[in-house]
Structures are given as C-alpha cells and as structure tokens.
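Below, in structure tokens: the form predicted alone, a single chain.
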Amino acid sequence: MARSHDSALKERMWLWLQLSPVLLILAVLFGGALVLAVVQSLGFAPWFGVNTFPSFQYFGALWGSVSFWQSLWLTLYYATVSTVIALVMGIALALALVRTFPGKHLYKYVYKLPLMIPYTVGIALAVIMLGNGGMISRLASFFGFISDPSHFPQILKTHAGWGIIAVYVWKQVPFITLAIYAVMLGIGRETEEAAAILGANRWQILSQVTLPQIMPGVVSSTLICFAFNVGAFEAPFILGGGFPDTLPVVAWRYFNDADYTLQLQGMATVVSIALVAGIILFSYLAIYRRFERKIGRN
C-alpha cells in the first residue's frame, strides 16, 4: 500500500516537473503583466516620472465619475445580453444536432464556419449588412418596406448596441453549440428516452433531464464567452454609439492620450474590468457548484 502511494506521488511530481517550463512562462507573462498593471494603477510608474505608490487616487477619480458607471453598465449589458442570446441559440442547435434530419452531415460543418472567421471580418460584415446604406436596408427599400435606405432603423452606432450584440452572437453561437453538443454526445439519449417512457412531456424532459445534464457545457462555454465580451474592444469601438463607451474603449483612449501619465488611469480601468469580471465569474461558479451539490454531483 505504501509502495503504491509512493509510486503515485512520484508520478504526480514528475508530471508537475514536466509542466514546470510552461507554468513558469505563463506565470511570468500573465502573472507579471497582472502585477505590473496593479502597481501602475496604484501610482508606480517612475519611467513616466510618477511614483505615488501606494495611492488609490486613480481608482478614486475613476470610480467617482458618473461616466465610469455608465460605461460599466454598457459593458455588462453587451456582455450579458449577447451571452444569453448565444446560449439559447446554442442549446437549440445542439438539441437539433443530436437528432437526425436531412442535410445534417453538411450542417455539422456549416455552423462552425464563424469559428474560423476573425472578429474584425464579422464587424465588417455587420457594417455592410446592417448599416443604413447596407444590404438589408437596400433590400427593404427595394421590396417597398421603406421608401429609402436612409429610413431604415439605425442598428449600428447606438447605445442599444444591437450591432455589437449581433457580432458577438454570430461568433459565439457555434462555440457554445460545439461545447454543449460534445456533452450531449457523451451522456447519450437514454435518460431522455427513459423519462419519455415514464410519461414526461417535452418540457419536463428538457427542464428536468436534459438541462441539468448539459450544465457543465453551458457553464464552461458561457464563462469563456462572457469573459471575452467584457474585455472586447474592437466591436464596441467601431460599432458603438460613442460617449459613454464601454470600459475597454475607455482604457484604450487613456492609453492613447497625448498625456502619457493618463496611462495610469488606463491601468486603473483595466484592473477595474478584471475585478468586476472576476467577481461576477466567481459568483457564477459558486452558484453552479451549489447547484451541482444540490443534485448530488460533486
């Protein structure tokens, strides 16, 4: 027994030893960047002639402004709405993929196409398709729904952010679908069939059998998508409605200001984004773990 324990311990130590070069690089790159961001946000930047460390003046100035809270609201609004819409569509598509229908083999490849296309291309497509002079407005005018393309409802460059949300959803639906579909393939359909035999209707099967089983895929995929959406810069910068901007755009403006000392304010903004996202994601995981324990999964 002791020999078996020693062997397992040696294998574990050997595994960590093999991973140590990669872990060291990750620690230096990501941990170092995080530490540098925090110390700069607290006033340590002697290369800019600023050294008031430790000082919370940059956080105070940031959090004390009304525009920060407006920007935070927009950031969370775009991230949450797009993640929820992508999740609903992803679950629906994953449920369809586990069934047989004509053209399924082709569709299994087609729905993954946005994963291979950069976000910047998606943003360009949104401008071409959804702008007031875009293809949809011109088609609406051609078929007589509106008298002129300029009368098409403005989707881009508004704080409603439907263009931003559309880009996020377009890109993330395939990712969420793929994650949930992989989980559904692993669990099979035996429990759903058993529930149907016992008299459960479709809604009961979906809510009480399928959804609890696919929660690992739901949680993992939505965590990644939400975290990305909170920190995304390109879509809000190009498709957003201007001031107040989302927090990543606010940080970018600080970093590109002629007054280079404002970079410390930008670092305070970046750290604020990380704090807010970290609190939300940690709470989300805590709720999920409580749900797992409630249904008897550890």
Second form
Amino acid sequence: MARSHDSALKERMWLWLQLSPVLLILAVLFGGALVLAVVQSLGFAPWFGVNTFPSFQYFGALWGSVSFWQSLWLTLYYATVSTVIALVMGIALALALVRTFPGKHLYKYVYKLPLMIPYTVGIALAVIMLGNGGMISRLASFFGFISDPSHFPQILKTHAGWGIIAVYVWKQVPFITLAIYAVMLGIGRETEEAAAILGANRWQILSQVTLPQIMPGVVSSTLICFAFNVGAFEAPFILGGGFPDTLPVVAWRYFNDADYTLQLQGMATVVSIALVAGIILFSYLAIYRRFERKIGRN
Amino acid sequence: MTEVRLNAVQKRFGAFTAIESIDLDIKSGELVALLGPSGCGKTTTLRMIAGLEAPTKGEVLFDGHDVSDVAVQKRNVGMVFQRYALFPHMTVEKNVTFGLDVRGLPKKEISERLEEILEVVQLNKFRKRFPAQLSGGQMQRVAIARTLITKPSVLMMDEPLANLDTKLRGEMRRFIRDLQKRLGITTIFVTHDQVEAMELADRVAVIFNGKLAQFGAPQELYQQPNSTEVADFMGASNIFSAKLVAADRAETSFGTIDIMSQPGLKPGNDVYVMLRSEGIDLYPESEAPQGAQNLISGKIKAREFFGASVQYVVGAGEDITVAEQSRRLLDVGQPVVLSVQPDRVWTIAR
Ligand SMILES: Nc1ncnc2c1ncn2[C@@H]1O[C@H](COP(=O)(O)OP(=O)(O)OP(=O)(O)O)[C@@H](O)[C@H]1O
Ligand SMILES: [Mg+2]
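How about the form predicted in complex with its partner chain, since we already have the form predicted alone?
Complete assembly follows, chain above in first position.
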C-alpha cells in the first residue's frame, strides 16, 4: 500500500519535471510580465525609490478621474465599432468567396494584401488618403462635390475616430474573412441548398443556417481582433483626436513622462486595460459556450 | 401531381461536360430511378430539376411550363441529399419543421404535421437529439421526414439508401414505396444498385457518361437492353457476338441458334446475342431432351454455390453462365447439354 503510494508520487514528480521547461516559459512569458505589472501598479517599485505596496492609490487616482472613463469609452468604442464593421464585411466577403464569380482567382489574392502590409503603412495610407488635403478630398473637389479640398469633412484626428476605425477595418477584414471562409469551406454549401429547397429565402438561410454554423470562425476571429484593437497604440496615437486619448495612448504618455514615478500610474492603466479586456472576452466566451450547448455541442 | 420533363438538357462545368443531352419524360405520380455508374451525372440531373444548377442548354418543364426562371424556393420540390445535409445545429424536431417554419405556417399546424411525420418515420424517441447523435439510418429518416413534411410535388432522393445495412435498406425501400404510392408524389430516385432500381421503380433511366442510355420499365431493361453496356450494367453475363443468318437464326461460336426476329435487324447483320443465365435449362448429357430447340453441349468448368441458387460456367465454345435453383448439384467436369428457348434470346445490334 505504502509502496504503491510512493511510486505514484514518484511518477507524478517525474511528470512535473518533464513539464517544467514548458511551464517555465509559460510562467516567464505570460505570468511574469503580468505579475510584474500588477505588483508595480500596486506601488512596488523600489528601483524608483517607491514602495507603498500594497496600495490602491494609483488605481484610485486613475479610476477617480473623469478622463479615464472617457478614455475607456473611446477605447471600447473604436475596438467594438471596427470589429463589428470588419465582421460584417468579412462575412459578406467570405460568402462571396464560396460562390463563383468572374475574377475570383485574382480577387482571392488581392483581398489578403492588407494582411502583409504593416499597420504603420496602413496608417500612412490613411493620412495620405483621408486627410484634409488628402487624395480623396482632392478628388472630391476635382469632381466638384466640394468647392475646396479643405471643405472635406474631418475624418482624421476626431473623437469619432473614423480614421482609426478605417485602419483597423482595412487590416482586419482579410483576417476575419480568411477565418470565416475556412469554416465555410469545411461546412460546404449543401445545408444552404437544402434550406433553399425547403423554401427558405436568402435572409432565412443566412440567419438560421449559415450564421449558426460559422459561429466558431466568427467568435475566434472577432475575439482576436477585438483584443488587439483594445490594446493597439499606433493608430489612435497618430490618427486619434488628442485628449482624451485611448487607454494604451494614456499609458504610453505616463511611461514617457519626465516624472518617472508616473510609470506606476501607467502600470495601473495597463492593468486596467487587461482587466477590462479580460472581463469582456470571458463574458463573450461564456455566452458563446451557452450558444454552443444550445446547438448540441458539448 | 406534377409531370417533369427534361428537354435536351445539357450541363457543362467549364470545359467539362457532365451531361451531354438528356430527354426524360416523367409522368405525374411516377417513381423513376436514375441508374448509372459513379460520376455519370445522376446528382447533376437532380440538381438541375431542383434548380440548384442551371442547365447550359435545353429546358426543364414542370407540367409543361419551363421552370428555368422559377427560383429554387418556389419550385415546391423536395430533395433528400446524398449526404443528408441535415442542419447540425438543430434538433431533429427543428430540422423536420424547418420547411414549415420558414413558410410561416401557424404553430398549431406545424406541430400537428410534425407529430404525424415523426410517427411515420418512427423518430419520436429521437426528437430532441442533434444530428451528430443519430445513426446513419436515423439521419436518413430525418432527411426524408424533413422533405416530406413540406408536401413537395416532386420528390428527389439521391441514393437515400446507400449508407444503410441490408435489413434497414429493405425496410426503408418498402417505406419509401408505400409512402410514394399513398401520397402519389412524382419521385425521382438515384441509385447505382440495379436491384434496388428494379425493385422500387416504375421506370428506370440508365445514364452512362452524361447520356441517357435507356429509359423503360425494369423488366424491359432487364430483358431487352438496347446496348451491351446497359445489359452489362443490369447484370447480364452471357453476351456473345453473332451473325444473323436469317431474321430468326443467329450463328454463334457455339452453333447456330433460333432466336426471335426483332425489327430493324436483317440477315447478314453482325449482332450480339444475350442469353439470361436464369433462362437457360441445364441437363446432364444422359438426360438431354430429344428434338428440343437450341441444344448446346458442353462441359461444366466451374460451379459457384449461393445457398438457394447455384451458378455454373459451362464451356461450349464460349463460357456460358447458367443459374438455377440448387435442387441438385452437378459436378465440375461433367458433360452437359444446354437448352434455351428462342424467346429468351435477346439480340442487340452491333
Ligand atoms: N460543380 C462541379 N464542377 C465540376 N464538375 C462537376 C461538378 N459537379 C459535378 N461535376 C462532375 O460531373 C460529373 C457528374 O457528377 P455527378 O455528381 O452528377 O455524378 P453522380 O452520377 O451523382 O455520381 P455518384 O454516383 O458518384 O454520386 C462528375 O464527373 C463530376 O466530377
Ligand atoms: Mg451523386
């Protein structure tokens, strides 16, 4: 009895030992950074001569200011709107791609182009195209829609953020399309055809047959895009409307401040972003799990 | 119900011609089987009738009206897919009522028709399950129920019995046959099993390589195929080249035999003669009948025993296969005499 217990223990130890390299990497890469951020945001930074651990003063200062909530709202607003727009366009594109149309072969390459072009190039493109005095405004005035390029509606550097959203959408539509297209290819077209024969119109087929089946692709791709958009920095930094900024930009401003003790405030911001994103993503996944159970997947 | 007609229908996929040209005339309430080897265009034909595929040429007529401009949804057809195509995210119930739900029928009527059809296909116990939790035969029945509940005027089934075991297959065959007779639905049924086609169908259309090879009643196809390919596909074993020496006599490598004269075949024509293996009488040499027509003597080369029946291969210039009830067994090597009635010999032009 004791002997077998002993050997079981040994076996388990051996298992952990074998797993340890992987666990170490996981701990350092994911856990370590997060723990460090949390600890700092709670006032532990002896290398700056600050050690008030544990204190919630940085969170208190952050969450107590109106501008934090404005920033949070902007962050979520850009992330959500661009993800939703990209999703709608991605579904439409994927639906088109599983059908045959002239020029499909060329198109299948062209639509992936933004995936290979860096964000910064996208941002530069947005500046060139969408700015006042940009290509589109000049074209609009050339064709007489507006009397002067400067009359072109302000797209960049506003809090409506259409420039930011445009860049996110431009970059992420191909990604979402790719994910959903792959799922659609796996499903095939037969259930849609069966639905049509059973009398369903286009809308009924899309909403009752296609969408429920492509949900795995929808959820995984939007999850990734949304998480990225919440944490993205360059686009809102360059194309945003200035104060109040999105949270990642706020954090960056803290880190960059001459007063380096503000770095702790920055850490509190980063941790807040992670918290909000975490809560939203977990709720999203929980809702999706419920949906999956409803359609018989366990 | 509805009469279906294909008029010189052709289907190309790019440069590939799946259907060369097919004319089919299916009467209202008739059960027609499309029979042919894999890839001959059976599914494509069904898809064109359903409206899932537009013919490259020719027209599809329902009751004499061209339906090329009628959308799939409006054709009021039903189709049981080769791979069922059930909605994986819906329960059996939801799958079955889908066609009525999308039509916006009153809830009460939907649930009445649901109960009725679940009774018929015996799926009551499984109504809350999802397709992934069903066996092949159960999925099949869901696919059939889902289609029948919409009361289609033309029912199409693409190898609905392909994935079932022998016993369930028999049951489903009878079930489909009864239902089709009871409801009088014009039914087109795809199979590559000739026995199934003959058992179920009023008429069988044999398709080879996108062309209609022959269209007729099962016994016609079986006894009077118009080509050796059809004969082969219908399971004929004894097809020999011959030459007509008279309208009713053919010279073969096992002697000159009397045949039925057939219109269009003249003396001097090169032909094939087909002797159905069950239409040949087999005698041990000593018991050979005197003065009977078409006596062929030979020797048993091989014997295959199937329990109720037995098949011999008799060497007589050609190898002739003979099938009979296994009331007796003759031995390999035994000299025998074959006799075949002229009306059991079918001649095919060469
Ligand atoms: N969408 C398509 N594009 C190109 N070729 C196709 C398409 N659909 C079918 N074909 C071709 O057309 C031919 C007929 O196909 P079909 O599916 O009608 O065969 P089938 O008689 O149903 O065969 P099986 O018994 O194997 O189901 C095949 O050679 C097939 O490869
Ligand atoms: Mg097929």
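Here, rigid core means the biggest group of C-alpha atoms that superpose within 1.5 Å across both forms. Everything quoted here is computed from the prediction, not taken from an experiment. Positions refer to the first chain, counted from 1.
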ask   = Is it true that L24 shifts between the two forms by 2 Å or more at the Cα, once the core is aligned?
value = yes
ask   = When you overlay the rigid core, is the Cα of R12 off by 2 Å or more between the two forms?
value = yes
